[in-house]
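One chain is shown next in structure tokens, namely the form predicted on its own.
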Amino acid sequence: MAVQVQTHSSLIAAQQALGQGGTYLAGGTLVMRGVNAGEVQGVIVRATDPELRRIASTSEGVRIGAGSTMADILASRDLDFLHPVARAIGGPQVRAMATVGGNLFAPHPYGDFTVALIALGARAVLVQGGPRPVEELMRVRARPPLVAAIDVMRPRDMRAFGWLKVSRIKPKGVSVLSIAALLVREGGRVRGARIAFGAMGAHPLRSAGAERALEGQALDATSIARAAQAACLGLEPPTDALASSWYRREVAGVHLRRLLEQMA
């Protein structure tokens, strides 16, 4: 089947075209690889709406256009807390193409940026429908909605947000696993703990076990050890060419401990 590319000037028009069937083209790092391999065929839909690349401060944080690339993230002073995450995604060529919106629905083991967004409690602004938490979108990845932008709050205390990527090839290898944590402390105790993992399931997801171990506790050796022990509760890490499910289970708690110790 031949590939037909449809370019639309607005996201509404692109959404309507997708409703008739097709694949959305964001940065192209994954879709074009599929086209070249013959795995993606038929209609490819893209949008040139300038709002897709807009990054702007809001009263509640920062709105990131879904078409913003990792290079755009690195160029934004307002998003300095996400610079370590964007910098860990591929090399310069990939970062110049890979988009925030595309990362949301990238298949395992990709999606490191989404891990950070989930930990930060980010919300997706859909072209049709109201805003939805990014973590909710992970449940509809088979039929993803078209996302216009992402709203993310800047941590009031930069020390409350932590990020760690584990890969076999440095500095731009694909993740064996990735971890993001948001640990806001009030009166010396963690409130509203959010811990997210990448490559520990079919899509980025939170670790309820680790969050329960930390909630209401001081971030000390005892709570960190409990969180590390509970890191994999309810998670089903896959086996792939990078690592086995067993290996990911063995090292997830180790790396979570290291990240939490850095944040303590």
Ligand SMILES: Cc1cc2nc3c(=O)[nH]c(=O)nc-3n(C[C@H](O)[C@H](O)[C@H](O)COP(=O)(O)OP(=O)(O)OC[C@H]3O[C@@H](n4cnc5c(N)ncnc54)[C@H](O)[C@@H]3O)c2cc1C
The other form holds:
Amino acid sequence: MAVQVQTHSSLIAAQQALGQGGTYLAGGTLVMRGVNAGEVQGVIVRATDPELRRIASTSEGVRIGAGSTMADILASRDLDFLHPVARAIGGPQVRAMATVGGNLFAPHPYGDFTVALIALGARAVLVQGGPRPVEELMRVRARPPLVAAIDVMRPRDMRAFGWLKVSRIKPKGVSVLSIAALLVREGGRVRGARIAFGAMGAHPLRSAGAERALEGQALDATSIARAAQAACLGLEPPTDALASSWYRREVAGVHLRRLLEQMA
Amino acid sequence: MIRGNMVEFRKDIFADERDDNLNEIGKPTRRQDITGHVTGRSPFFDDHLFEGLLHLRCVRSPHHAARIRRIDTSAAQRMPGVMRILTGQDVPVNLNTLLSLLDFGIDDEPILSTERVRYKGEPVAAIIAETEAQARDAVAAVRVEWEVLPHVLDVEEAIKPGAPTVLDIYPGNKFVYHGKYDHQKLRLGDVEAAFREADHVIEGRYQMSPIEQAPIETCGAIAAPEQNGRYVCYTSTQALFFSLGTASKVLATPSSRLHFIGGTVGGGFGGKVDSIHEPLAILGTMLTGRPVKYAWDREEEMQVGAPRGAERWYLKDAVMNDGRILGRKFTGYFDSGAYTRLSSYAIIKGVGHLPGPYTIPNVHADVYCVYTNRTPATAMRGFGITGADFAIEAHMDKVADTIGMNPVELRILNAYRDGDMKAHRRLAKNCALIECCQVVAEKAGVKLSPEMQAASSRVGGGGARAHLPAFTATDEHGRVSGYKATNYARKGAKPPDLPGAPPMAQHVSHQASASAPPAPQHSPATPVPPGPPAPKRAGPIRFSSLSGFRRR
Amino acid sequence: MTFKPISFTLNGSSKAAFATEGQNLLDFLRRAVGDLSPKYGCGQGTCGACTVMIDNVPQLACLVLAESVEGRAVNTAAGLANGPRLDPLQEAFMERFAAQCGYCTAGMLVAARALLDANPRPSREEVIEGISGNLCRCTGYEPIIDAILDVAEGRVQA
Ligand SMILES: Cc1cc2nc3c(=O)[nH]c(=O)nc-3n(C[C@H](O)[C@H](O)[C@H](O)COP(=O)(O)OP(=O)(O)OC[C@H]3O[C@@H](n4cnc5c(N)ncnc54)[C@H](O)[C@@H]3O)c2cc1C
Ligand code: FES
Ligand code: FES
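We have the form predicted on its own; now please give the form predicted together with the ligand.
Starting with the chain above, the whole complex follows.
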């Protein structure tokens, strides 16, 4: 069986085409690799809808078209809080191609941008159906719905958001793991802690252990040590060519501690 | 002009031995092919367009070891674009060892395996199709019935009794050297006596993983029909005539009918000598009458492209309190993977390098070329030396640490000096390790004692240090029987138990066209440069270089 | 097999050629159009040897669907020189011995050109970042970085 490409001018039409089965192609950094290897076959659906690459401020924060690339993020002043995240993905060419929508469904160990979106509590605007937290989308990755845009709120205090990526190759490299944290403090105490990990499971996910250790606490040596200790509770990091599960488990707490110390 | 600020020339050292009034050496120069490189016009093998080009891809074993019960290509045959499917029966001489061109080693590796596979990724069939995508799809449609066999992936596991046999011609999974021993031996003096005499006996175990050369251009070749019954072959090989000779042998075709074009290589580093692609691309062209390209994709390059093999070394040193190393004993295992390729030869080179650049009066080495069910190993920069050197230098640091000596001084103390006898019975000359150590110490801010600072490669060597030991302990350990170099390796002789050996008539006839020069019997294959007369050899040990199994 | 006609601009000249379904831009440029300067090193986006500019943005041709360049402007290393006049980067690469086997060079030059177009005076760190999507197995990168800095800092004239 060979490949058949359909190009649609609207996302609705693309969604309908996908209803018959097929693969949605965004930036193509992963899908085309599959096509080249003969692993992706059958219908490939593209959309040229200009909405896909729109980045606009709304009352809810910023709406990022799902087809926006990492380079688009870096060019947007409204999204400066996400610049360190976008800059950490691939080299210049990959950043010019890799989209936010594709990152949502990129398999392990990819998905660094999504890690940040989850920590920030971002919501996905679907082509069909209401908005859903990005976090929830992770559970339907086998048959993902077509995402039109992402709504993300700018953290009120920039210091409340922290990001760290660990890779073996510098400056470009795939994640051994990545961490994003949103730690809003009220009266010096952490309220509604959100800590997300990349490459520590089948997909980006939150560390309930670390969040619990920080909730209601001041961000100090004691709470940070407890969070580091609890970082991997309930997580089963995969083994791959970059790192073993054991290694990821060993170092996740150390890197979380370093990030939290910077944010304290 | 080129700014040559990357290299510092230390002209103060050995100044009297060198003519500094040279035109090229020491002066930066432009590569002659650089204009092509920067304009994107350098002609790599794949930069040749042919109308009607076909693409060849291989069906590969998903198992480390398996028997092939059946290969069913009928579904693949019916796939769109498929022009021809090759199996081992289509290859004129479907058994080769790379070094047969140097008259060394027994043919052990099928081009397309017919009975057994011995490593993951071993090719068993080749699809030739109109497009690469069609070839890929057809590869997926070939059904192979495998009978999975036990496998072994570790060198020391592989040589244990009862381990699965990788190649029947090498029972015990060890290459046989000179028809006599299941390992390559080096003996100088008596290490056991040295251990008894030493203040310290220091042991170490060192291991190096396989290393992929990873050229940015993957290996490949394009062949096409030419005039006068000739075939042209554009190839990424880094050893054009080696590949020509191999293709000529495998295809039972005189090399005069093969027109090889190469020399523009997108990075080789040793990994582009194996001549895997040329024979199949040419065979595809012979059978389809159309140009055929066979190239690895990146995944194949990494999985089945032969790496520098893994090595494991055990070292044991006899060391005095003052840092002198009296004796050094090695046991080494080279992981050849499933076939010989270049590993047997790499070991000869590696053993010639022992015990490192140090004058050690008692040396003992047993080094094994071990077969495992891993990707066959081949050449890489520092062929045969890199893993051994890693082990030696890591061990030097361990020795220095154990006896509390500055590691640079330990090296200067034990370094070869001009005129010293080396373990393989040649006199050392043009030594420079001491001077290198001194410069490195200076750059690294390591303080040396005045004595070490004053040491020179030209002082203190020779004399008693030029003599061979009066006694060298020899042994028959690892002696094999039934392998007489004379009959075992003679031209046309059938090696024992060789599965799938081609009919002998064919085997002999292609020999006539092989371009390898006849190797003289019982003499070193590398000419010995004229120099001071070799010292009288003591005892029964003679240095012999390449002589392994000879087929002539 | 179905073919799609594609019209686009290559190094400033109008081109039209047919792409097969699902064909990537690298294969299309090399086989259908005949520009052999972008190279295949992986087909997975990891090596950068296939780097080309599409509408002045550096991208990996092996991961671009050929038909998506319809109506767009593609630039490759083959178009870096202006007639017989080489791009200063090409001159600098020659001077600095920034190519050994030469296989990564075309992609590296396009990435470097994209970097300097966007940021004419990059720092050393920015140069390293700018070529971080391109692998070179031969040079160890230092001569390449030096060559790019030579151009950025005006030490090379075309
Ligand atoms: C060399 C290299 C380096 C990389 N480095 C990194 C890295 O550092 N960090 C990282 O996170 N990733 C990395 N990646 C992976 C990848 O590039 C990114 O994750 C990228 O964001 C994927 O986006 P894309 O648009 O290219 O996805 P595509 O390949 O187009 O699609 C990926 C998947 O997402 C689906 N999809 C795409 N858009 C949507 C949508 N709007 N709605 C629903 N489904 C959709 C597709 O159907 C497909 O299943 C790297 C890739 C390469 C080749
Ligand atoms: S071939 Fe495109 S990145 Fe390697
Ligand atoms: S010059 Fe050979 S890969 Fe860069």
